[in-house]
Amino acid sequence: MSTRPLTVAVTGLNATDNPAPGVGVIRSLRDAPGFRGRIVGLAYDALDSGLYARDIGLDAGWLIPYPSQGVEALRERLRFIHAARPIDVLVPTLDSELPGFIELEPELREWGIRMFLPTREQLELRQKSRLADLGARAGLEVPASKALSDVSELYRIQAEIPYPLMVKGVFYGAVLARSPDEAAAAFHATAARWGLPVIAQRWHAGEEYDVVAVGDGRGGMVGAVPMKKLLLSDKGKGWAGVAVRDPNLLEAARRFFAATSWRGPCELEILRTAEGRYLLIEVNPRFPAWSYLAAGAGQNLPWAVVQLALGDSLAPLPDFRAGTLFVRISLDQIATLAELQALTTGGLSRLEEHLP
């Protein structure tokens, strides 16, 4: 176990009604009894509200280039930040940024920055367009789905995938479409935002569950906490949920790790149908926004990932407490123009200097 103070950088600090996972990961680290050190926030926009959340105790905040700007821009920005505030562990939390960080992982390791991420091959395995292959490999049932590159296919798809169906983006987004015209509108909106292909997936009635879990990279499961959604936002995001003890959900996670040798955090989205079938509907390759529930339930998975990134020996994680709830809130963060100016011109190396 590392005993020196650490500096951990975390991405994904947008904390709106469709929050990124970074704030939950940071709160988990702050709650970990074994964590000693500083936390650096890496944001894509100076108005990402997680940068201004006083209660999470960010020691520094920096802007990084959007994934669309390419790996070279990310490399140079991280070089600048690491020189100003040396980073020991970096925890990416967004799907779209993972390919860049995976590509840079060997180089960042030479700099002294550790990560615990899936490989490029593992990342490809869980893509929505390959979900059927993954299900067959892991022995998990999945809904029928098809990757579409042309909107006209939605007018001929009913024989394979009847309406209503889900229209999903390659990275994010899911829209329930009840007709070809609704599906076409969702196709165009999704493709404009996330590109092609767009995924059509069969819709099933049932209860939605998510599992946040960490794989050891060798086919084993480090820990997992299943959650049942109790309240959804108007964007379909979980706004409240409860940790549940369902052996079928934990077994699904174990099968996923055994089949893929997944390395790092992930979220499995699972639907329990009215007939009692468990369908794997999506695998997200990072911590979810609700990951703080795992820490609150007694299983601090973000802290486990930091330890694994450092190569520390990891003690068996405690069992989680079923019945633990999370309820998300919206609130106003108070900041100053000095903070905003510092972020847009360089970075905040000491956030407390800019408190109102």
The other form holds:
Amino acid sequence: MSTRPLTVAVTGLNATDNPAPGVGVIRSLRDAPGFRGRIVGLAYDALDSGLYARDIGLDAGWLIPYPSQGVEALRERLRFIHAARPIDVLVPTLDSELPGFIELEPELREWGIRMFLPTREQLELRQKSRLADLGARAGLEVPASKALSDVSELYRIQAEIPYPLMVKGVFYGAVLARSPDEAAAAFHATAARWGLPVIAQRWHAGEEYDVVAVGDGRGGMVGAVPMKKLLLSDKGKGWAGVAVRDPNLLEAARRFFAATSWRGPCELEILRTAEGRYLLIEVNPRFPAWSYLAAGAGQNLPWAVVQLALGDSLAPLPDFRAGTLFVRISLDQIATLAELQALTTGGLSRLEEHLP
Amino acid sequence: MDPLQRLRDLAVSESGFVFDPYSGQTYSLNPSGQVALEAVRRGEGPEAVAEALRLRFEVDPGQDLARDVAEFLRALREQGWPAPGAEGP
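Mind giving me the form predicted together with the partner chain, seeing as the form predicted alone was just shown?
Let us now look at the entire complex, which starts with that chain.
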């Protein structure tokens, strides 16, 4: 276990009713008894609410360019931030930023910034459009899916995928469509936001479970905590959930890691049908927003990822406590104009506040 | 997984709050439901479940305990739990 003082940078600080994972990852790190470091928040907007969450103890906050601005812009911004506040470990938490960080990983390592990320090949293998390949490789049942680049395909798809079906974006978003017209509207909205292809996926009745897990990059599973959502927001996001111990869910995660040698965190979305079948419906290549439940249940997976990024040897993680719940809250945080100004014009540092 | 084992792994509090650690589902039982569930978890049949209730509670002579037990076991089966007497009362 590392005892060095560390600086860990975490992205994804937008914590709305569709929250990014960053705040949960940071809270997990703050809870880790072995972590004594500083945490830097990397945000995309000066009003990303995690920047103002005093209880997570951000030591500094910086804005970084959106992934659409390209890798060069990200490299230059990270160079600037790293010069001002050297970073030891960086934990990206958003799907859309992963390709850029994976491309920069060798260079960042030379600078002294470590990450624990999947490879580009692993990232592509879990794409929604390749779910059938992944299922066959891992021995996991998956729902029929088809990648669409033309909306007219939705009017001919019934033979392959009957209605109702799910319309999914390449990065985010899932809409249940009961007819071709509903699907077409969802197709256009999804394509406008996330681009093409749009994924049509067979809908099955059942209970959805999610598993936050970390792969060691050699086919092994570092840890995993399955969760059942108990309450959904109007965007379908889990607003409350409970850790569960279904051995079939943990076995599915093990198979995924064995088949892919996945390196880093991920979230598996698994449907248990009324007949007791387990269908892998999606793999998200990063921590989910509810990662803090894993730490609260006894398995601090974000801290494990930081240790793995550092190359530290990792003791087997303790078992988690099934029945541990999370219940999300929405609250108003008070901030100062000086904070907003600092974030907008340069970077926010709270280190001064820690001085005697 | 052995369905009876799954039933035995239910976390049941003294107040009758039940948590299924496999599915995340929660239930509430009244005191007689708790006694009946405990008997089912021991692998008892409908008659033994009724006997457990008779030992624990005062049962009105006019009450059709066998019917009440059958109803409880049917409710368990409807929730996907193994319970004796699948052929019905």
